[in-house]
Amino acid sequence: MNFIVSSSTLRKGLQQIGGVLNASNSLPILDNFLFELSGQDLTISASDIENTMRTKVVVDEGKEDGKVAVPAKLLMDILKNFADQPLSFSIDTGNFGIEISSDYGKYKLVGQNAGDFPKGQELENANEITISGDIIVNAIDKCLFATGNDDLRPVMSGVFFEFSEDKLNFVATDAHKLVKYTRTDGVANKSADFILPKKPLNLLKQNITSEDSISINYNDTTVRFSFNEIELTSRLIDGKYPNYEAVIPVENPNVLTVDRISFLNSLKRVSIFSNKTTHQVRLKVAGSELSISAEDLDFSNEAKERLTCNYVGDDIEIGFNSKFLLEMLNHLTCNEVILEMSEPNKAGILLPVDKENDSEKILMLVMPVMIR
């Protein structure tokens, strides 16, 4: 098994899925990339067992098509050394032995049997759905800081994938805020729906692009993302997703607008006087000027601003927790988000003004922190 290709060329296709590698395994086969040649294609895996993600890289030269498993960080380590140059790859496939030559010498390293390396997750009675990418860039980075960590709810640790007919909508939540993204210029032939965990999602999220077209193949153990020769496999969360539904109110009669950096700024001063526990703090509302506070007794700190704003409803006074209050204006772009409030003891809504794309909904629920 022979090939040359050029090392920024075989750099970049290594980074692209070098994402999916453990630092520590179990399985000491885990610790390689699988290379495989026919003809002038070089196939290069990952995997981590649960996810398994592919490359294609057309090499300059290549003769005796074969497979072997090639130690991953002896090869990024050195393929980071390197300026742009043809590297040549020889390869015993009876030893595994590998020698690597370039302009400046030669270095030699041993693989292992390609046999050992896991297959891949088949596919059986599978559906698939085209998107574009900017609709999964858009989903993941609205979504993806509102997942769960706790072990004993595993369906909450990733993105709730929910396909229709006439919707896609993408939801994430740990039970203190919630996030519903939804896009109606994607639509399914048949509903379903499914649980990705969150390491493909971050996969996801280095590799796609705004105009990459994204084939998506799913059942109900397994997905695969297919783009730019590029294929990533996971195995979904197992599980049913709560109904995340029920628990977004509907009567909202108190409505704040206001100006999202300068509420986003006024959070991040008044928030570094909260307490350390449960970063509370204060939002009181009173015509059109929105009062925020916070205050930590066990130190005597506390702070006040005060922030001009549009408000249709009653005087309110309610606690957040400002961090969740924080992240979700952050993974926000809009001038201007709304607040929808009904009760100090029930979820507020924040809503943007304005949207990128008309095709997009957002909503983020957060819960109330209940002020002593």
Second form
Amino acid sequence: MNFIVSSSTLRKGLQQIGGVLNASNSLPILDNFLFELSGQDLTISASDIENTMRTKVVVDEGKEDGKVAVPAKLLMDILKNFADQPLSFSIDTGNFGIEISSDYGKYKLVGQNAGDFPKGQELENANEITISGDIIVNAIDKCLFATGNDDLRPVMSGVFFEFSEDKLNFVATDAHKLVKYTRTDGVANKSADFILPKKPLNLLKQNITSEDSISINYNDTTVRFSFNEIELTSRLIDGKYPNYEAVIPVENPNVLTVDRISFLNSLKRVSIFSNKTTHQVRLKVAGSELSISAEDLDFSNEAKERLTCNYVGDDIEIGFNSKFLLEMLNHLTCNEVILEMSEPNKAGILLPVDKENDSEKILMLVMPVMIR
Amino acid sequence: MDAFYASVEQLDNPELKGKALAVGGDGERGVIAAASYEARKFGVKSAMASSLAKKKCPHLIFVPPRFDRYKEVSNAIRNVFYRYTDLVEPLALDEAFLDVTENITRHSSATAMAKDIRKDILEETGLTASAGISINKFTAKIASDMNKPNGQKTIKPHEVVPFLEQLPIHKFFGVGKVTAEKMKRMGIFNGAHLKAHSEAFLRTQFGKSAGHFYNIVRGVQHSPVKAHRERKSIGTERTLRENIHLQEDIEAMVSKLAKESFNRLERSQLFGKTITLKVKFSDFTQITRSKTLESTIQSEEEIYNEAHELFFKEPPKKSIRLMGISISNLLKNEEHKPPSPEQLLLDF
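Next up, can you give the form predicted in complex with its partner chain of this protein, since the form predicted alone came first?
So here's everything in the complex, that chain up top.
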């Protein structure tokens, strides 16, 4: 098995899928990339059992089809240190000896039997939907930060994909905050849903661009995203996603409209003075004035700022974790935001006022920190 | 400790040494708190009415108790204990259980260790002590009484069962006067007799205590030496001079009790969450009502308001002879944090 490939082309391909590799593996074979040569097509795979990602690189010259597992770290490290140049790989499929020749010299390493590399997950009875990369890119960007880390509730550690015939919903929550991202410019031919874990979400985020067209194949246990030359197959999170619609309050008579950047900057300054455990900031709205304050009794620190706003509703004083508010405001891009509230012990809802995209709806919800 | 209060008095005042001495009041209604061994020879015992003691021993010398001094000596003794083990469960000023299972002083036996402890106590306080050594608290306590004063007794594991079999029934832990009488009527005079009965039979006679009796006579007592006896509740109660039934009187009483129990909380530097109201009526029936708050009690008013609500949510129709308020669910000062803001969760 021999081929000649541009060092930068190969490096790019490996970087696309390298994120799948775990820092430490119980199975040594998982520390390898699987190289499969067929004509001029070199398919490279990486796997952590749960996720398998493959990409295709076109080699300049290929001789003798074959496959071998190549130590990933060694290969990535040497590739980083080459200026772009053709590399010639010559692999002895009998003893898995790999010899790389560059302009500078020769490098030898020993691979492993390709047969030991885990087979990718089968995807039987799969449904298919094709959507634009823009939807996935935005959905991940808006939702990923709101996912939970609670091992006891694994369903909340991923993003909920909910497809229907008139819209696509993407939902994330950690029980403190919740994001629901809706797109009406992508639809499925039948309703379906699944929960995608964080790792594949991050891998998609790294590799998908808005211009891509993504084909998603899924069944009850597995999903496969295919775009460009990349294919990512992931095991889904098993379990029932919480009934998120039920916790989104409908009646929110108190509506605050405020400039997003001013609000964000105020919060950044005031939150420095908040308690280091609760990160609580108080929002007090009366008339058209929003006051933002925080205090840390342990150190006698306190801060208070005032902002002008538009407000419809009864005067209210409500506490929030400033970290959550900051994250949410940071993930919006609009100029003005609406904060809808009902009671100091009920969720606040953050909505963008101006939208870049008419077929997009964003709802962010955050539970208060009770003021005592 | 042997005749603790009396021995301390004799130690501090050498003139009293070798004399029949009683600590306690010698008045009309006085009671003996402790008697020296010299006085005991005349049949003077602790808890005896002073008037009776005087009859038994006309030359008996009465000394008023000095509890601060006893406490001081008690601390000195406890400090000796703590050199041998951390697991010390004080039973009284002059008595404690020590769990020496973990032999940190590397003594060859518990018997040898007891000798050293008694030697240390004598050297450091000038007082003699007696010790009982055995496999559980009950047998150790019985053993400690066997070679008093200034002696010790070890009941070895294989001796425990024969020892208990011959032990008179009233000596058993948990057998008071009434139970002893009942057992004697049933022909149970010692451990062996008690052992002859099945647990099921004992249950029919003694209910809940059956398991305890069944086990203890077999040398089984799973009661660990509790190093820190923590307070479970704090509070106060009052029997009223006259029964009350008017709302204003009741409110005044609740207010008084709230104030007192809050003061006690503060003095002991404890914080509590549960308020319990106890009321005893003229007919001697009694009710308790309690409520647990979300955060610890911070003020007297809080106690008053909660107790008031507990009482008046269903005001009893009878007149009241006793009222009490107690605070439980206690936290120590250092464990207690002021109520902190709470992050609410979505209701999934």
